[in-house]
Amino acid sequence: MTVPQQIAEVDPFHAMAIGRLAYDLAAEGRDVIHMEYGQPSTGAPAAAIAAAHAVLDSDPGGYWESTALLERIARHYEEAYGVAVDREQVILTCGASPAFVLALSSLFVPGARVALARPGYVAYRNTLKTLYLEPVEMPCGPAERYQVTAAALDALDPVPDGLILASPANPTGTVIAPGELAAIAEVCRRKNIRVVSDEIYHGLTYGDAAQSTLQHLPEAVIVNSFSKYYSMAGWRLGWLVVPPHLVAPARARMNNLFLTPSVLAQHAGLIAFDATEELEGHLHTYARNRERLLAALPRLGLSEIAPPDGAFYIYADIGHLTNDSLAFCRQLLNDTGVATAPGIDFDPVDGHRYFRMSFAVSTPLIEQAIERMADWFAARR
């Protein structure tokens, strides 16, 4: 095993900067639209609101795993994707960042390479940096549909130890397609290849629904969170699906660095796993921000953008405007109240030329937001 012989250097999250840029500007009496976060602007559902509560008036809180929200959990793959999962493979955690940590720290030991697409979420990059893993990117663009591909991972030398999926992406919000996905699970088998697949974007698609990898690679670990489809992000809670194999040393992780979720989550997130006429009304309104978008970016100029087919972002081309995408997102804030995030958060090599917009906000303020970028983008072109 490979000791490492120094502290790990984690590159800055630049669109958390962008955030408390405009949480600064906000405070100081500007009107700011937030479209820089990966988060839905509104709330966890109101039954579940309710539920919470109730539980802040009755349970005085401890450490506690809720074994209703595990079997709720692992009914869910049932229901979705004709997969069965035993509640004792199912590990809640305080969102999906943690579940990352315990994923990788029980999959891999220090010096292991790790394949991801890139443009992808940074943290990937920088947890497996942290956990003194190599992260080994591949290059994903137009013509990959920005997404890993069976034949670039199987051409990949020397072999990876790991893999990191994410369907639909961030920041792309591309989708990989089934026979694709089967195609990718057999490279994984054929040559031994750990895979770890990020689906906390599932329930958020504008056409088929996403795949779980679990549905063609059994012994896969999958993370995913009550903060996107749930419109839960402040609670922190997710989850991580494991095999029974790695049921034992995840769940040790778990105990050790973080104990366990909020009660006060798990109460809640039980009731939000059934609220689907309103979260389903949540997806309907990012539907029609991202047609409002797709209609208008030509206008902006931006005719080069990742096909959206879920999550709720477009990831742009605005290499024709600037070589520092940083600079531009901070500008555009300045100028605009417009808060996005730079693309070299997700892109260390070409995303200096791109940057990424988050449409889960009310359909008023994207309207709002295309209308304050019109005039600035024109003087631009």
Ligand SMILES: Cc1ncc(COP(=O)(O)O)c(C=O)c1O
Second form
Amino acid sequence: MTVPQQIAEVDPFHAMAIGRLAYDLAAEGRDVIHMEYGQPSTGAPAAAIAAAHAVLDSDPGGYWESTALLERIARHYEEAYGVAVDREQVILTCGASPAFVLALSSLFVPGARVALARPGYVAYRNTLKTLYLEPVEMPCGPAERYQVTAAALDALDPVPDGLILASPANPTGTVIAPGELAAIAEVCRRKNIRVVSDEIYHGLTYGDAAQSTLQHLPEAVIVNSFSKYYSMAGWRLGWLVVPPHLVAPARARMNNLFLTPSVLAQHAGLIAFDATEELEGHLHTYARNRERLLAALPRLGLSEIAPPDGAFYIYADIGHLTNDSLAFCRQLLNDTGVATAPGIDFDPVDGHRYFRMSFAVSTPLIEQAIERMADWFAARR
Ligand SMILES: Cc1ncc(COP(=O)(O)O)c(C=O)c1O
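Okay, that's the form predicted on its own, but what's the structure of the form predicted in complex with this ligand?
What follows is the whole complex; the chain from before opens it.
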């Protein structure tokens, strides 16, 4: 085992700083539109909240793992993807974030090299670094729709030990096409690359549903959560699906590091699984918001984007306006009250000339944000 020689250096999550500034401005009475965080502005489904109220009144609320929820999640894989998952393979977590810690620490020893797309979700890089794993960032541009390809993975020399996939991805919302996902799985099988697949944006797609990596690679570790489709980010509930040989190590890590997820969240999560009508309503709002933003981008002078297939983000090139995306987002927020996330969170190399807008807010707010940004962008051209 490689012994780390120094404490891991972890980068800040800059969108959080923008979020703090946005809340400070709101406290001063400014009218702020929150498009910086990747979270639904809606709450948990009404039926889930009702279930939580009933639990508060009747349950002592100790450490607990819901068998019913484990079974429901296992059944979801059969129903949504046609894949058989035993409930033993499901591990409940306090969101996708700790699920990554369990997955990566169960799969890799310090020093292992794990490939991932750049741009990508900020915490992938930083969770890897925290665990003394080496991120191998694969530059992915508009030509690859910001996603890892089988050819690029196959060409990596040396061969990485692992790969993180995200489809739909954050910050771009792009999906890996089924054929490409199958080809990536083939490379991983042939080269013994272990895969962690972040499927947190499943359910939020604007064309075909995204495939699970499990459909192509039964030994993949799947990360998912109630934070996005289920609109329950603050409830801190997620799960892992692991192959049988990883059940014991992953479960031992969960129980030692985090014990169990909250009782309230587990009860509510079980009900949320079947709050389909309400949750599909959110998806319709996001679809409408996506259309509004895509139609407005030319007016903002933003042409370098990959239209998102899923999630609720647009990642746009602002290189003609700035080479400091953090300063750009601060200025945009100060001048217009529209909070967005700087590209440097997602891409330490080229992110200085990108920003990300989250459209998981109401359509009237998206329309207001477009109006405010249109004048501001026009003044800069
Ligand atoms: C791609 C991706 N994975 C994981 C997470 C973390 O989610 P959770 O709230 O379940 O910890 C996020 C949050 O924004 C995300 O965008």
